[in-house]
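As a starting point, one isolated chain is supplied in structure tokens, in the form predicted alone.
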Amino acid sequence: MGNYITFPDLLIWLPLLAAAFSFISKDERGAKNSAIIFSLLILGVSVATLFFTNDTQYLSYNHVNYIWLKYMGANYYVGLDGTGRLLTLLTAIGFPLIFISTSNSKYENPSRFYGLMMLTQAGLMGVFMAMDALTFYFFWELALIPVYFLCSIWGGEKRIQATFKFFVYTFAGSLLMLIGIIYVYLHTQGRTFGDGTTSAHSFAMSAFYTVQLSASEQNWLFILFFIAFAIKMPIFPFHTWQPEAYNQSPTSVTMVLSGIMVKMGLFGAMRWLIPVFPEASAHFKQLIVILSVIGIVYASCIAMMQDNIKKLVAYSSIAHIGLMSAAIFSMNQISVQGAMMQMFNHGINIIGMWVVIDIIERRTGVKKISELSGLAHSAPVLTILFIVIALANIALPLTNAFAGEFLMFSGLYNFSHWMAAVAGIGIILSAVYTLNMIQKVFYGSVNSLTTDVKDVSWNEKLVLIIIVGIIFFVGIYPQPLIELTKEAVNNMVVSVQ
């Protein structure tokens, strides 16, 4: 593998190349166009991977495995399986939607801004395709570091405090995960290379999956990895960095954080945490489901109290991620399948929510719900498109989130009737704060801020129509997502039985 260009090569090297072009661009137009054009090329590659899912026939197209640090047993190994395809597709869809919808936004040093955004995409692609623990950690950091600079340079007035908190949380989590990776690595079997040389240990995912650890070792290692992933999701009580970071970050960066980057934590739990530490996962699953359900209700209650529309959506996202986390740690096939689908659907919906919020903020200059009213009169197209996205976000039937949420609740009910009942409160509260926000922002009489608001421009309308199209297509016909991920779901569930 690796004698010619493969899909994983393209999904990582194209955003790196785009970053290079953006960094050397001398004007805003060149940097922006480089980012948009390359992101559309990446989307084309990601869609093409869906036609090469048979690894028996197309193994060499879907995997890249180079010797990296031979005597340490580390390979640069990236590949596409069902989960990887789903999340790289979400990443590939998300970035052009973000760039096109925010193309009217102005940034200081745009070449640096778009360059860092494309570096973030390269890191995300690598995380979702990594099949070597050291490769995974490398891309994990590559995805996080550019976001730190994006938030701290182009964020709001309180960006330094918000970014510092984000950095401390994520750095601490990454350090704990690195300690865990090294410990597991030192307990793996070595590997033999083609030239006859050997390494004492291995970072390969297959070596991590077969490592022999005692129950006590699994327990404390599970905690190290889980903290890193829980911070990234985030779930209660590791969530406190998130609302202010979302509020202070540029909205395009917030879209990446909430639509795509939070999936790193869920993906890490499914790919590295549960299969590597199956006994510890079974031991801690009850506690994690309880924490996740607490987070659903807690975040939903806080969202109901918000007057800041960005913080409302931030807490809404915490509640949705809490349900996905609870479903994953219920560890039955139905709930895991639902969580897998919902990772994609939540990303699409939340990016749509942020697109509308960005439009409102740029048109009116405010984020307070109490200062907005009557937008339906001045921006009727925006109102219609937003209502569809908002109703999808609360999993109305025939929208994309319904099937995944139904499966997650079914699996959670099989795990614990009480947990499913309490989590169901979050669905009710979600409808309450979403409909309340729609009523206050879009209906009622216009005021001085909203009377002259222009409706959506062509680029904003294009992005929102695409999002609404995905919402209805997946809502009516979710089977392609199920088929894409069912093998990965079976493998994960089998690993803990």
Given for the second form:
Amino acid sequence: MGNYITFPDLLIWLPLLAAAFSFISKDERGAKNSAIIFSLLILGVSVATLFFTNDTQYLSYNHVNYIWLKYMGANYYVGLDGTGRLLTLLTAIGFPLIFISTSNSKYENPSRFYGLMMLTQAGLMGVFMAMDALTFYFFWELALIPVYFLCSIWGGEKRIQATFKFFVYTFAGSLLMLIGIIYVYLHTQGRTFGDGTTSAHSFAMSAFYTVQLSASEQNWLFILFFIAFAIKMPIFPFHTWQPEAYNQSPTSVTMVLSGIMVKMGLFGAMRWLIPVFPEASAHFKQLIVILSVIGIVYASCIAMMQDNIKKLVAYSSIAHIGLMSAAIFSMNQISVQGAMMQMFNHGINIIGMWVVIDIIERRTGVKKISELSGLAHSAPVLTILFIVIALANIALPLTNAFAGEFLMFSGLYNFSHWMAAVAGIGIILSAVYTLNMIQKVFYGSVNSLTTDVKDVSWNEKLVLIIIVGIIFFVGIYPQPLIELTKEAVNNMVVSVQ
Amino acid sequence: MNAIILSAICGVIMMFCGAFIKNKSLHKYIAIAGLIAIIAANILESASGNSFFQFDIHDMLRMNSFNLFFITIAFGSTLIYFLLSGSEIEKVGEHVGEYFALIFFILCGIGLVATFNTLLMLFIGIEIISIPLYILTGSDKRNLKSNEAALKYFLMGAFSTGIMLMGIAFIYGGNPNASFYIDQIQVGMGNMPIMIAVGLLFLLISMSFKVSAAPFHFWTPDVYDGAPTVFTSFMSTIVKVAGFFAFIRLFEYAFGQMQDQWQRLIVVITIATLLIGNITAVFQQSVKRMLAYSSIAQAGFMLLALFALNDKAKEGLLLYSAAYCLATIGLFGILTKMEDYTIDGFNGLAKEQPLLGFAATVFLLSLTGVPLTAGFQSKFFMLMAAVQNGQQFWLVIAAVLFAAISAYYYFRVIQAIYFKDAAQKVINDISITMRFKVMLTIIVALIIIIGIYPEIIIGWMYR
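The form predicted together with the partner chain, contrasted with the form predicted alone above:
Okay, now the whole complex, with that chain kicking things off.
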């Protein structure tokens, strides 16, 4: 296998192929089916990667390295490591779930819709596997462009402004990161390629990790990179694009954005920020943890006040991401491990949340909490499944998020007692607004909107049951996730000490 | 040498064609054939190093692989321009042969400014470019705006020519070698002599005028807006990058060793150009006028090459020339087919003409500088050159922030194309020929190929 075709190849080319199939298919069914079939295939490949983790034995299966721009020292290098496996797995699980759960939605121009979705998947896969700075930057932007079109074409009323704001924010951020990449690149050692040619500098990740920079250079380079990642995550005060973008996007795209795409920022910080600028990271970590914690409390407070159910989830997502970013920048083994797990769990849970919200919105046509009431009477199955997901979202024991949040909090506690205490308020608040929402939407008396809401259809039920299954499995037995990423976490933590 | 002489000959031939051949579209085919021959001869010259024409030019022009390659890019872009918009040239007026003749003379001038080695050749080259442009600008004789633009352009251009001559005279006078050769300008140690400084300043001003860098850009929007769209396309792309090439060649060879003394001036001009170009473009309602301001904004990015003046800057300049010409020519090609030049006129283009909508989107993304397009690579190299230079790092940050602003006005057009519905007919269907579509597809393919693999353009520098 390894010499001919590799896992990273499959994970990038299959989505592209699927996109091509979707684009050329004439009717909705063809586009949808090719997207679903290919995304299941990709899921299969992604699961298979979990069994070939031993790099001494399977190195050539997991890495693809071609010479790309010889004179500049840029390779097309994609490879799988622990973090990459985890996040490609999340991407691979996310897409089929999204497709199946929303397969009842009708889109104008379905072939374009599914084609763009698959392009997004290819971009995301590339981001999580890139091991060369220029490759990373290309995929980073590549994931953004199709999403921009998805939101702007199929979104809500104010979609054009909302998505444009989102685009400009992230575009500006990534251009700043580009300058950072260029600066680091110009200070790297030369590179020798397989065919004997050399270049003066190198874009390789290993070259970036060993680059020698003075403390002041590191500090402002750190800021350039950090802005790009902070906008993508998003953490306070770079989050203002997010609620409107989530609210206006079509729900399936919101799932991609909130479940998977925000992980790009966290992932970027773990792979391209902290190890490249260890001293600057140590210098700024206090500040970033404080910002994250402010974000947690602030977003939770706003979430409590929300009447729009989509915005409520959007703000709760800001709070969760804030916790993960605080954990990452606490930079100790436990907290980073927890954040790593939580990146996966949060992705699964929030996709589950959106699936339910999408169902409610499609059945009743409203997204205001105050107008909904008594859904439990007409849709009992939906209610039960949703409550499980919502409890996972507030990290109750036995659910997947508990393990992650527990680790994150103990790590954060080691970093600073006060920060952990303040962040803890966020958890309490999240229980408040989530339970409050459940109570208002699902219980109480039935009103005219909710009397004849149909319960979940088979495809929605399937998706929700799978999500609930993952929630319980990881909640009870989180060890595989820890094993998968232990080495990557170790490397990162060691690099900063 | 081939390119310069052959394009002058071609220009003369086209003038005679204008007199004797009545069939309008035949002119276009003769011009295309001639241009292909010139490009082939030029490539031959850069491969073998020998020109068809051997005579003593007293080292007043210097051919090397770098500037010959630039000529290939500029002439190749012109070929694409002919193929895409040739039939639009026919529609401008009666004297089709002469329009082509004028364009060939401009190409001859481009050959001179790309290879000059004395200030005199630079001056002659610039004039050979400018005078036909004044005529082309006013070629739509019955249109008041076109006339106004031509007059304005002529007056301003004449003024800047005067300044340039004055600058050359000062430099000649201040040069102990008493020579016009750009590599024989002696400045000694320390601060440059006052005569040279004044001459340099005048040259800087006149060249800034030619490439429409702020604060000498005021003619640009009116002239670009007033000229027939098909000629705006030519002068805002190929002529402009040729001007840049000359600008950078002049300052590198003549004044390169005292860069630290004039670099700050360039910083000021760059920032002003980026600021004015980008901010003003945001408020435009007409796409044609928006492109005029965007060309100022792009000029700001190209000025980074002059600021940096290193190898990366040269690579970047080549890439920028190719990327900017391709995208802008393509966009103007589509614009000439539109019924309505306002941004709202693009509403619903993607529904009516999917290929045109897609191509326009790729061109706009390339101008914005999104990865996978040539525009990204060119900006990338320019930024790299500027960072490598090591001075004034904040300039680079400012440049990318302006690039983010540029997304605003480019994306407004994309939004109109894809996300809005048309109020009336968007486009004149009859004029969309198969050839037009094929050419657009080729341009899109070129943009993406350069975007993925820029070494196709810059790789030769290392061979």
